[in-house]
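There is one chain below, alone, in structure tokens, taken in the form predicted alone.
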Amino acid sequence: MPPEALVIGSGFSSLSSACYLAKAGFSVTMLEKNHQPGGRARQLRDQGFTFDIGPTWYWMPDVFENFFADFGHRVSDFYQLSRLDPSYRIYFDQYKYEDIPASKEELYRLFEKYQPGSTSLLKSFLKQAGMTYNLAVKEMAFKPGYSLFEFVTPQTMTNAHLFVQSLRRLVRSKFKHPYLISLLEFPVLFLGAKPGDTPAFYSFMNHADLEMGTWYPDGGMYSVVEGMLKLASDLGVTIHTDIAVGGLEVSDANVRNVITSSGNYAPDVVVSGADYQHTESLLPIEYRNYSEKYWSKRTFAPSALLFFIGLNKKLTTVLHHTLFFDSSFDNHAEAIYDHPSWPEQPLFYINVPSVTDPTVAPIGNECMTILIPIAPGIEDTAEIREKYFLDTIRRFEYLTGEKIIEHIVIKHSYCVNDFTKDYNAYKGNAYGLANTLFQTGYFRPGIRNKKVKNLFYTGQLTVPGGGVPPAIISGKIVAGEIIKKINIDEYAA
């Protein structure tokens, strides 16, 4: 009999790490809290309106492929790609917009236009940007974690500089207008961190965004997660959603049995993808990797508040994405990570897919998800989604000078009480750890746990960091460690 794998959650590091372990020849079960699979990519459908309710941002097209690939597949054989060119539009005040080309000369001349010279420098920075996207893609994202000298090769060390410096100095010693500075942090709200607290090597970002492009999965991100439960079915792997696991029971430094909601289990290895802190208030305390004292002082990137609304009307004045950056995005930041509080005029996202995608909203009709960055933890109310709803809406109104408020014709809201209940997400968080210095590589959580033999973490708050390029690749580190570590063959003897 092969190995039996139970993988905790179906986002897409359980999706991918439960697809490895299967195809390495492991019995692989999937189980899922909520009653759609995706984890925090998971759909919402109302009246002919499709949202993503989590990730709209698709960047690292490499990922995916290689992700496939290594199954005999394309993306192509899964979903339809299409690159966005714009790739997105960018409100500085009102009426005051820029588009960010696809095209590398029409980059050019939008740099030029506010810092005239500028070409020289924007393609010094991003030859560098390609360098340590390089770095940290095709060598370091694959590490493990388990010591610091995994990292120590003799590239980080010819760019050790890049670890020490800030992005934000990186980015402003080259580029003096306010403008082209915020679209060259802006990469950063991906990483949660403040751009003068994170490293200049996540200038990858700048190349993943202006180098590789954006691009949209037909049908959405969901479409993405088909392509995985597709393959994961293809390849055995059994999934059971509407199961919460409620206890993980430890004997002989073994997780033995797996305490849920519809019966145990007793698996072989136990690969958990939910939220890190929650899996381990599953376990005994004496079998925790880390006490609560150590989740409370780290940094973590921020929760959200969204909206997702149904408009009776066509719009003219955004694209697929639209970035509001019209006040202070260090007053924003500082609500988030020095005084956690509700910001008084947050920078805000918006998210129309029906620009691009008919197929998401009814004829006529515009799909539209408003996103807000905020700090994990804070008080969550109707109350105050009311507020800033009304207030969101107000400002989209007055940048942009089209009227929708009277053209709602449905709306929902998520934010941090809805991603602790639906994800266990520890403290609402959305985008798990902020990737600071010393919250990078080996000093994220780790992806094996020191005192049970038999369980692994994966996601998000593990190596190598948050987002679903990284979530995709978590997967297959954490498959690969259990396959070196259970001898397969032993079983089927």
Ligand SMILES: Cc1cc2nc3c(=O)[nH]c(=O)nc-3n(C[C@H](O)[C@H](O)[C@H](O)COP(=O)(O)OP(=O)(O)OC[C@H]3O[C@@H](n4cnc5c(N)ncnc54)[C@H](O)[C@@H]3O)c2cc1C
Contents of the next structure:
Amino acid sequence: MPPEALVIGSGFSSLSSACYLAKAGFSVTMLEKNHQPGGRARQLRDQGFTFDIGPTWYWMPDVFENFFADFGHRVSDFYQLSRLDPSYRIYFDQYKYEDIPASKEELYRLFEKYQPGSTSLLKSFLKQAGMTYNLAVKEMAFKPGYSLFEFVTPQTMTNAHLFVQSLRRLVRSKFKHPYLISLLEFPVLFLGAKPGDTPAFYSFMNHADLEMGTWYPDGGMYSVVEGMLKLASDLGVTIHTDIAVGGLEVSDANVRNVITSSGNYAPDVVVSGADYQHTESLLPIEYRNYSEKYWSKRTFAPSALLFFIGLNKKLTTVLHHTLFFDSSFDNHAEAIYDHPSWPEQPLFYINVPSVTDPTVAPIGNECMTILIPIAPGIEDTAEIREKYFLDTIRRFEYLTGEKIIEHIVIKHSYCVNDFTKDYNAYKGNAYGLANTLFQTGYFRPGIRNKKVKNLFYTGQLTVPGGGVPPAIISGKIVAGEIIKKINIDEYAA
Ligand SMILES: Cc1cc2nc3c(=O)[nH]c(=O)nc-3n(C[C@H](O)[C@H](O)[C@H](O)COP(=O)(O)OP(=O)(O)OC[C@H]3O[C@@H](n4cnc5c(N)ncnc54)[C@H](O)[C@@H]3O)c2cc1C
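Next, give the form predicted in complex with the ligand, keeping in mind that what was shown is the form predicted alone.
Every component of the complex follows; first up is the chain already shown.
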């Protein structure tokens, strides 16, 4: 009999680890508490409108391609991708916006418009960003994070200054115009930390943005989930939804009994892609890697207030991705990280995939998601959501000159309380832990339980970090460590 692996959750990290374990010969069962698999990347459908509830930016296409290649496939076997051009739009003020082009020549022209002579600065910045991408995403991201020495290589030592200097300082040492600074500091927001707290090494996110581009999987990001579900199922993974794991019983330093809302399981190995702190709460206290105090001292990435809106008109002033950077980022960041509270005039992001994809909204309609990053754990009430909804719609109308309020035909909101309820997310975080220097690599919560030999953790709270590509890599790392540890042949004998 093959060894049995039980995977908790069905987000990208769980799906990824399940696929690698099944390929290696494990008998894999996934248990997901929600009705729909996909974790934070679930989908909402209502009256002909289709929304991605979580991720909407498809960056680092090489990570997805490499994942499917590990199973003898190509991305195109599961979904069709197209590169967006322009990649996205940024509003800086009323009617004042710039489109970020896919073409490098056009990008240079954009930089020259705001900072004459900046092409050479941009070229050298992007050259360095390409180097850090190769080092970070192709090499370091795949380390299990057991030891600091995994990350001490001749190349990282040569670039040690990029871990000490912040991205903010690096960008501002070269670029002076506030629009260019916003454009170059924006990508690290995906890492959940302030540019001032993010090492310059993370400029690889600029490489991902400006060199590799923004892509769109037809049908939305949920097509990626469906592709991975299909692959998992083809590999023999059994996927059960509507089953929550409620406890992990330990004896002889191993999880021997997994208690669920629908019976018990006794696997040989357990991988949890559920939020780390929640997984630990399923264990008796003496077997947890980290205390409540540890979690309370971590810097969590933001939570988010989201609105999913159907409009009975087509929009003319936005692209597939539009960022609204018309107010102070520093003030907004302070309300997220320094004094957790509702921000006064937050930056926001709008996703309108129906600009590109006619299948996600009825003809002549538009489906629109509004995302406002907020501090995790802050008060979440219907009144607060409505206030921010009206404020944001007003700001949208003012900045773009386009009326939408009377065209809203459906509306859903999603915030801190939903993240907590749906995903067991600590303080209702959306993106896991921030990738600050001391929450990177070896310093992140570990993938192994130190006292329970057959319990492993994957996902955005452990290595390498938050975001869809890192979650997929995380699943590969953890499966690799389990495959090294468990001798499949012994089970076959
Ligand atoms: C609003 C939002 C926007 C984002 N935008 C982007 C983006 O544009 N691009 C990008 O790359 N990334 C983005 N991200 C981040 C990305 O979505 C996540 O990093 C990634 O999906 C996390 O995957 P995961 O496997 O680590 O965790 P999750 O997707 O959270 O999966 C964990 C799963 O475990 C399940 N679970 C929890 N407890 C239990 C239990 N007791 N029993 C059974 N199951 C349980 C949960 O229901 C969930 O399905 C976004 C995230 C959010 C929330």
